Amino acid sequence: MIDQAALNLGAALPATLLAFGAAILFVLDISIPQERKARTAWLAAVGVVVSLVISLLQINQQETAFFGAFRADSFTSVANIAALITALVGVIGAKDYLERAKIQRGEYYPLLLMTAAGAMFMAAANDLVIVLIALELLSIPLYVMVGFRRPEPRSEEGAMKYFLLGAFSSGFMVYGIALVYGAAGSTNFTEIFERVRFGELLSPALMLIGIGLIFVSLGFKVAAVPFHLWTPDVYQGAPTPVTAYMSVAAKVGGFAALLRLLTVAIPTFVVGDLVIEPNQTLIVHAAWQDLVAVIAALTMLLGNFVAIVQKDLKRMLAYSSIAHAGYILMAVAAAGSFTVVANDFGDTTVTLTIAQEALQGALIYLLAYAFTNVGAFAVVMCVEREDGSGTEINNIAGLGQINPLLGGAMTVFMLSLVGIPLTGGFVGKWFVFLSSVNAGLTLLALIGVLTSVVSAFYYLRIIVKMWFETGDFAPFAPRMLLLAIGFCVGGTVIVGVLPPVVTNLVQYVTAAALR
């Protein structure tokens, strides 16, 4: 007999309901005529909204499901909200675009729901096996969606490149899990934490190598340097709604799983013995922190400097996406600092306040980035032609004069990506930089500030072209796409003008090891 209490399906309801709804939608779509495929979009939107409402209702719960492999807590709920908002905007924004591009196929929407469910399972994973399964659930539908413009060569090339490199990254994940299991004797995060805490690892070196291989796999998913090479070609070749969606959804899933692993399973993993005198307080850095910090710095530098020379909007935003992965990695690196306090008798107490701040900073950044980046790609859909051309930076010239609403929206998104005050991007960067400084990573925070200044060049160039140059094109601006853009503008501005809205949302975010 299955222990229903240990299974606890109710705790995993938002993700399981969305995955189940996607499977049903695949079947229902068969009976919907080609000329009425918009019905599939509306059904998908309803499924996303239902899961979003349940996630909001469960935001303060602290439960486990699937025999401890799934953790439903406030971290899970906030990551779910980011993934579901992205999916909702992705469904709404794609409807008219797919019809115009003559690639309106009903399977698009259930595939999108499957990827969203994969990102949600990654956020809730409390076991490396769940991370692997959720990673494939997120990735495999995206391989298909990238090639949705077939038989266009760029779309097929992007899909094949993404598939091949994604398969290699999954191989790294499997090998990493095997090594971690060999070192700790378990794949469950809570049990791994206990092994690390009491020094019961069979081989710390094996654990370090295993974590490194898992980081390679998740680094590919979030487009961190040097695992980023697929990003520009895939982003440019994929249909723009797919690019908009995957630029955020893949990051939400990848970073959520990475934060779960590093801050729940191995937040206090150090190599060697830790010596601390009585009545001494010491800030200790986890063994994995330096590696993550170096990769964060390289990701910010390469993403921002290469974006300067891009002439295509989608490729520029691809390198921008790489750079923003670096900023979020700053918070991931900061989560590797913890405080050890020794009393008069030499007994030690570990506190993870810095890691808690880093977790919250990463989630705030992901929420702000979700609104901003999806909105920016939605504006690109408006200037793109039916055949997928027209995405060069010069093609956006005069947009502010031709359509002030679209020009104003794109201006808000560009300012947010720079990190200008009163935008969501500023609030996200503030919390990420603050957590890095508190963790003692001052040099990394300085690199983040300087690369943000560099990014102003190519973001403000877009604003100048829209408002101070002339163009003679008619932008594609259907009502539903404008609604999606307006929703993203509202989210970007609210996070920037009213930061307590999002900070209060994540203040209860607490993973098991951080309580």
Given for the second form:
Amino acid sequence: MIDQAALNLGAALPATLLAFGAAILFVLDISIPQERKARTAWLAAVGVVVSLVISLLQINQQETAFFGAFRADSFTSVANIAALITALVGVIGAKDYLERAKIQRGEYYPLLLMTAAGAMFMAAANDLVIVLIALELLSIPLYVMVGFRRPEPRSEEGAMKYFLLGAFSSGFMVYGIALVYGAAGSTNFTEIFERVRFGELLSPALMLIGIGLIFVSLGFKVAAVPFHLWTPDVYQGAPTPVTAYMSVAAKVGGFAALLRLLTVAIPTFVVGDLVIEPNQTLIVHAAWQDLVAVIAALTMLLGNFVAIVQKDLKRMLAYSSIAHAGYILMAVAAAGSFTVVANDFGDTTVTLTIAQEALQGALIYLLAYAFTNVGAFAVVMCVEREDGSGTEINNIAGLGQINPLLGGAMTVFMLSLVGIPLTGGFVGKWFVFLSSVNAGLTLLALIGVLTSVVSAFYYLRIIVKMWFETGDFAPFAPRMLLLAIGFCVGGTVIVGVLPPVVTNLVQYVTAAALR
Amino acid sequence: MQPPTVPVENFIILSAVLFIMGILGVLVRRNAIMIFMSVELMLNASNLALVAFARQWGDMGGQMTVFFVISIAAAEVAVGLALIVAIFKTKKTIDIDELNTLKG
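Could you please show the structure of the form predicted together with the partner chain, as a counterpart to the form predicted alone just displayed?
All chains and molecules follow, beginning with the one already shown.
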């Protein structure tokens, strides 16, 4: 007999609903005739909206489900909201695009729902097995979606590269899980935390190698240097709505799982004994912090510098998304600092305030990035020609004069990607830099600020091209796509202008996540 | 009399060797199917480690994880082989060095 209270399906409703909805939609789609595939899109959109509403209603929830393997808390809900917003734009933005590109195949929408459910499960994972399954639920449908413009060679090639490297990286994930399991004797985050805290590990070295391997695998997913090589090819080869969607959804899932693993299971994992005097306060750095900090710095540097020389919009945005992964990794690195206070008798207490701030920074950044990046790719969908060509940077010239609405939207997105005040990107960067300074990673914050300045060069170039050069083309602007772009502009500006609202929400959420 | 048991270290060393062989296979091979088989080798090396650790800890969790890994591998095969077939139809080759249309 299954214990219903421990299963607690209701708490996990947004993710399970979406996964089951996708499975049902696959079946329903068979009965929808080819010329009416838009119906599948609408059904998928309804599913996403229902799940979004439930996530919003559950924002205060603090529960576990699936026998402690699934954490349905506020962190989950906010990550769900970011994933679902992206999925919504991915569905309604793709409807007319797929029609025009003559690849309106009904599978697109259920596949997209599956990946969204995968990202949501990753955010909720409290067990390495869930991380693994959710990662695959996120990845396997994405391999198919990247190759959706079949038999177009570039799309197939992108899918192949993504698949081979994705499968390779999941090999690392599984071996990493095996080693962490070997070191700690459990795959559950809470139990791993206890074992680490009381020094009951079989071998700290196994733990460190295991964490390293899992980090490699999640690094592939979020496109961190040196695991980023697939990114530009796949982003360029994939149909643009898929690129828009995956550039955010895979990052939300990857970073949410990474933050969960590092801050819930092993925030206090240090190799060796901690030396502390009575009445002393120490800021201690977890064993994995240096590694993450170095990777964050490399990712920011490479992403921003290589983006400068790109001639293709999709490739440029791909490198820009690598750079943004670097900024979020900065917050992940900051989550590795914690405070240890010793009282008169030398008894120690550990507080995770810095990690909490870092989580907050990462969540705000992800929210702002979700709106901005999906929006920017949606504008690329408008500029692109029917056969998927015409995504060169020169092709956007004159967009401001031809269609001021689209030009204005792209301007907002570019400013937000640079991190200009009054846009979401600024608020995100502000919190990420702040948390890394507080964690004692000043050099990393400095690299972040300097690379942001470098990034202004290639983002502002797009704005100049749009408004000060002339071009002659008719942008593809169906109503639903414009609506999706408007939604993204609204989100970017709201996160930027109303930081108190957003930050209070997120502050509250992260305090709950580390309770 | 209890038969002598193999210590956990031996299993882990074997699984590490298999895992590294898998990695090298992915890096060295140029044929998509061979790369894919190397990935499978990596997954099975992990399965061996999981089972060995499960015995060491006297915990069934590791063995259960292996079943999940096996089903994930099956799902990857389904999608992967379909992609390989699709690309073979357009390109008439599955050598990954021939996949070079995307550059920048």
